[in-house]
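Here we start with a single chain on its own, the form predicted alone, put down as structure tokens.
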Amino acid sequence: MTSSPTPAAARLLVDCLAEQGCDRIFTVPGESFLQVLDALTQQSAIDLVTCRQEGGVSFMACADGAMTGRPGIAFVTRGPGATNASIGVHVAMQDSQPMILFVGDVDSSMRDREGFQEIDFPAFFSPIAKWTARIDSADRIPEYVARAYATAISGRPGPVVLALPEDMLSRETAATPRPRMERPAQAPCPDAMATMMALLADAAAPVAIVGGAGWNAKAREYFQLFAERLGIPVATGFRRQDAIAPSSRVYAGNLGYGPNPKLVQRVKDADLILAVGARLGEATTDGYTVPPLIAPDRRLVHVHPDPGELNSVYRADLAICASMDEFAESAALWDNDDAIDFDAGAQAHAEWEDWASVHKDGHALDMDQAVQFMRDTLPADTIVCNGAGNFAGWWHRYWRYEGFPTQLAPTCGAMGYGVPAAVAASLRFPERTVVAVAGDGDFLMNGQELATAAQYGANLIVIVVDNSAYGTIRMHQEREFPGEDRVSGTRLANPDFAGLAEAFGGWSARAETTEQFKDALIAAKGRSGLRLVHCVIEVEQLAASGATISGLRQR
């Protein structure tokens, strides 16, 4: 039998994403772009990492762009692949994180005939991606692709959507790919900076609330000398706590869900609010009200590389249009020639300290307690991963995230992000300790996913949390319907998560109390591959904020 070339069109879309500096794809294979799929043998420089559920395609993606503020590559065939795909397209979206989904589409011929798993995917992706397209013309590949990439880490990042007609990946063409596309600069206007400059001089009680589009290490970098030089108290965003170190002198906590009281009264009381990245969204603002949506005696200052998101919800007194490394570079070389020195941010920092230190519970595992062993165990660069539920609570109160980046967790809420990420973290960065943290009901939205660690090598820690309940839902229950006679719909019946880690080749270790995790981490620190620890909890164990069912009950 004759095999057939790989078509010229497969070839370079292959090569752009090449020149564009793409080095790893995750993807689900579908028979709708055979011809990628060929054409991958023959790019050397690119990875091909083969996942078992689109879900867990494109949180890997969505991850991998998170890390290396380049777009995450996934390639998804048509239909039920790009609806499984689609949830990690809401979470860059939402998350602000590049990110381009190649969809494999029906044949041009067969269009709007509801072919074989047909969707019109510009109209299904375009309310949670950036931009969404077809490409019908394999000369316009380059084009297109280049276009992706642009849109995809401009203004606030995010994803974009590409679908490929099956008869387009087999034509041929002469085109050639187009030059790497860069962010384009940002600087900010030094007029604005100057009014920023006075606006905090005149303020009594400033925050910073920091982390969002655009973030990354440079702009951590500068943000924590400028902060520190004024003395500000800096807080971050939900699930953004590696925008700045936590041992900075400055560093006040984390907003969102469950955040230290004093912090949120601080917030609500500043006269000037700094947020740089942020786009001061529902989560962070616990419903637009830290800070209050309307208060007539405070200043706002926002910053955000997107002018669309500027005075979007909240009325800024000055938005400033910037990327976030370059604003953070101006600010932290602005002359200071007022001289401006606030003793706030060392009283936050300490009152961060304070709420931070962990105490003991009482429980047999003493969740509190795990996560400082953790911290005292693991190396301050650990990459830790989570999804969504009230575990995660813990790590955001307890752990430090000293290192950038170091915590991957979706802004969106999304359940079964955790194990994806952390594959994804394990092969973007080998040498580093990599470890997802995980509910028993959102680890089996994507624990298939440790089939892909096991066949990659990947070196990860999965710490599952179980109660054997949907937690948070339960808790929200408990709230609003208490009583044992009025649970519905939040019991689970587990499998034995430590067998089933087994089952995928990898070690694993059961815990029911405080001292067997602890046996558990150290043994599983000394081996590499897919380690993971069953954590046995009580239900009554609700939260890290100290909530119990029994305690929710008597309210």
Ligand SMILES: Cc1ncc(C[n+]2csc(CCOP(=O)(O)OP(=O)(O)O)c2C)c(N)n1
Second form
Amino acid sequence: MTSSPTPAAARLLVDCLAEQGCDRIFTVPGESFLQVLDALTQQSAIDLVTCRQEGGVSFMACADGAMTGRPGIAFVTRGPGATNASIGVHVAMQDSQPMILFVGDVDSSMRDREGFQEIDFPAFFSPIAKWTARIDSADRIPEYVARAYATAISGRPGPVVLALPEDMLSRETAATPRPRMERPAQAPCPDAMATMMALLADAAAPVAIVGGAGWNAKAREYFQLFAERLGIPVATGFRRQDAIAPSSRVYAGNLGYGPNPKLVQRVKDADLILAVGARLGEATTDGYTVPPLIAPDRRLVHVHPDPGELNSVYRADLAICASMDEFAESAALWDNDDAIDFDAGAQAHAEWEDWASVHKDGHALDMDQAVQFMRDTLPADTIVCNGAGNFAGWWHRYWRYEGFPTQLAPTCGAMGYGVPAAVAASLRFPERTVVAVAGDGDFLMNGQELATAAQYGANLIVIVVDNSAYGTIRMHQEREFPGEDRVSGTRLANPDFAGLAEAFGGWSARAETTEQFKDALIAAKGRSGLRLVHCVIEVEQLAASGATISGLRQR
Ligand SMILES: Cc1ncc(C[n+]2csc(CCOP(=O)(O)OP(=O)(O)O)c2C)c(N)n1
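Could I see the form predicted in complex with the named molecule next, after the form predicted alone?
Full assembly next; the chain just shown is listed first.
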């Protein structure tokens, strides 16, 4: 039997990715892109990570993009694969993270008959992606790949989806890859910077809100220098808690769900908001109420890399279109601000430290104490990953996200993100400690990716907080429709999570008390590979705010 040579188009596609710096692809294979899988056997620069569900694939790619600033790359098959992967595209869009999803498409001779697994992918993905297209010409693969990279990393980063007709991947071509794309320079205009400094000099109670599109380690370092020099309180957007070091003397805490009420009040009372990178989205602004949407006596300086974002929801008194690191560097190096010296930064930081300090909550497994013990035990630059659920609130409140990146968490609140993100993180940073924290509901949305972790020897710790409920929704139920007889659709009967981890080849422990949790974490720290701590708590322990079911019912 003679075997076919790898088609030139597929080799070109893989070489184009390598030229752009791609070193890892996440996939569930499909017969629609066998040529690409074959070409990857000849491209040593790229590792192929085979996952168990395309939701896991796209979450891993999204998290990889968040960590590197270059697009995370995912390959999935047509209808069933692409629809499974759509959750990660949505997260990458809402989280402003660079990612490219390649979809093996039907043969073009089958197109437009609703053939096997056929979907019009550009149409399907266009509302949730930054750009979508189909590559019909093998000769134009370099152009499409280069544009996909440029689009994913420029302005407000985001996801691109490219469909690959099966026959196109088999064509001959003599085209060659285009050189690596970099994001365009986007320095802030000096006049705008001068105006911003004048507005700050006039302000009595400014607050900065940072994080979001294109934030990186350089932006973090420079913005912190700037904010500390001026003494401005710095809040982070929802799930952007690594945007400034929490140890910074001006760090004021995080906005989003479950923030410090004193911080919320401070933002409401501010006479100037300096929003840098944050879109001022629904979560960060608590439904567009913090700061109030219309407040004539308040100034807004909004800095964002996408001009379309500026003035789109909140009218800005000064809109600066710039990349985060170039803006932050320019602000840090500005030398005409000696007269500006606020003491509010230190006050806000003290208020946050007070609010984020652990107290005893009286439960057998005290989650406040558990996170405090984790802080005392694991390295400060541990990467903490989570999906959605009230359990995450304990880490958002009590963990310190030192270093960048240290928080991988979907701002769009998608369950199931934590485990895949932790797999991607442990592959990207094998020397760092990586922890996935998950609720019992959250964990089982993508718990199958423990198989991927085991297959690739990932070092990660999973902490499952099991309250036998979709607790967040139960909390909302108890607020809106309190009563035992009105609990509906939120109870869960769970497997033995510790036993499950062992079935995947991991180590595990079960903790029902704070002391057992401490022992389990120490034991987990002393091992490598896949480790899971199954924390059994009561559903009564609804949230890090201290909310309980009985308390809500009494209200
Ligand atoms: C993919 C997805 N499906 C549904 C939801 C709605 N949702 C938000 S939180 C939540 C419950 C999470 O339960 P669990 O992981 O057990 O955490 P807990 O709230 O109990 O701490 C649900 C169903 C969502 N955010 N994402």
